[in-house]
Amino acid sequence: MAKNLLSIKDLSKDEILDLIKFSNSFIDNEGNFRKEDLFPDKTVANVFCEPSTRTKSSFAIAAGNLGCSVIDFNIDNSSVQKGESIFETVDALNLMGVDLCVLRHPESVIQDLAEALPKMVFINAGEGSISHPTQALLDMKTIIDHKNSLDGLKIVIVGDLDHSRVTSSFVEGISNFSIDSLTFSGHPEMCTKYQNPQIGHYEPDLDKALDNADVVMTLRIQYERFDQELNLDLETYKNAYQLSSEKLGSAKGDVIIMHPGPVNYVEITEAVYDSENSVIREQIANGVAIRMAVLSRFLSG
């Protein structure tokens, strides 16, 4: 296994399946996370240069459950506000003896940091609109929990694909498996990068895209983009692309509905979120288990 987790491409198919299986060992029979003092001598720094609730909290909880010391680096009251570069910041943490850095950044900096600071372990917690490997792992775990395998599934991804690091990492992850089909759907102005994809196909008609689907992953729509960039009316958009119970009628009866969060009910209706088919709340819990597995593996080196 590679020293750092910078991209899902760093993992082979066997390593992906191994991490997912390993993550199950951190959940007890009652569904609670095991707390094991496995790494009391390790220090993990959460360096988040963009807002995050789920990813940041789950990494902190995962590290705490493993007995690590956790440094919660808050960009708003750090020296970054005084003009310090991310390199200087992370190097300072390195010099103070931090073992592993969990980094979220709006730009592609993690590869350069990992090369510049070879003593430190780096986990990518979301990079620009490019990569989010632990999200891909927790999404694959959630699917396998319900479908036993990724092979043979019809998977649909709908929403603002162009701005989604979740999509790019998920596609890299599932490209290791023999899925039946992968369909991208969403408004053409939000899916410019996915109209001629290397894997899968683009279907602008959501009703057609959902036909016989096993898994539907919905992605967050940013309200601000409607106002600033897109010449789109919100209600018109929702009529065409909001996942409703009616639209889901053409999917399989046991289809699972996913969303990386936070949900703002432009992408899906509250009825779909609350339905038996929704596994969105499970994804949040799976995030802790997967990140416990990732931290354990990469801290063990």
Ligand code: ASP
Second form
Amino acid sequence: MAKNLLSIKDLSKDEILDLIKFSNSFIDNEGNFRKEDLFPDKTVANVFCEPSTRTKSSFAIAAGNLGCSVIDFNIDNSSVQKGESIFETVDALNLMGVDLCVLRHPESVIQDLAEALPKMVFINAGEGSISHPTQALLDMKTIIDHKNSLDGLKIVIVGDLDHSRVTSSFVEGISNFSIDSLTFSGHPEMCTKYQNPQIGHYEPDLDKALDNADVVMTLRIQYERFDQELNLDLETYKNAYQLSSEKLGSAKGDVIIMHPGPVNYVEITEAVYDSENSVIREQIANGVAIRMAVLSRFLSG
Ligand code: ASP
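So the form predicted alone is up there; where is the form predicted together with aspartic acid (ASP)?
Entire complex below, previous chain first.
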């Protein structure tokens, strides 16, 4: 296994499946996370230079459940506000004995940091719009929990795909498997990178895209990543791309609905979020189990 988890491409298909299987061992029969003092001598720093609720908290909880010391590094109160670069910041943590750095950063700095600081293990918790490998692992685990396998499925991803690191890592992850079809849908201006994708195809008509779907992943509009202000009529957008119960009528009866969060209820209705097909809240819980598995494997590496 690679020393760092910078991209889902760092993992082979067997390693992906092993991490997913291993993550199940951290959940007991009642659905609670096991707490075991497996790494009392390890220190994990959570360095988030972009907002986060689920990823940041789940890494902190996962590290705590494994008996690690956790530094929940608050960038807003750090020397980054005094002009210090991310390199000096993370090097300072390295010199203080931090073993593993969980990093979220708007720019692609993690590769260079990992090369510059070889004693530290790096786990990518979100790299701009480029990648988010542990999200892809928890998404694949959630699908396997419900469908037993990733093979043979019709998967649809709809929303602001161009800015979505969730989409890029998920696509890289599932490219290891023999899925039946992968359909990208959403506003053409938010799917420019997916009009002629390497795997799958683009279908601007969401009703057509959803036909016979097994899995539908919805994504919010990531306003914070647009260079120019978005001139969008939200009602028109919702009519075309909001996942509603009516639109889902053409999907399979046991379709599962996913969303990485946060949900804005523009991309999905509250009724679909709350429906029995929705596994969105399971994804959040799976995030802890997957991150316990990832931290265990990479701390033992
Ligand atoms: N939470 C996900 C991310 O960090 C998705 C999102 O922000 O919309 O990329």
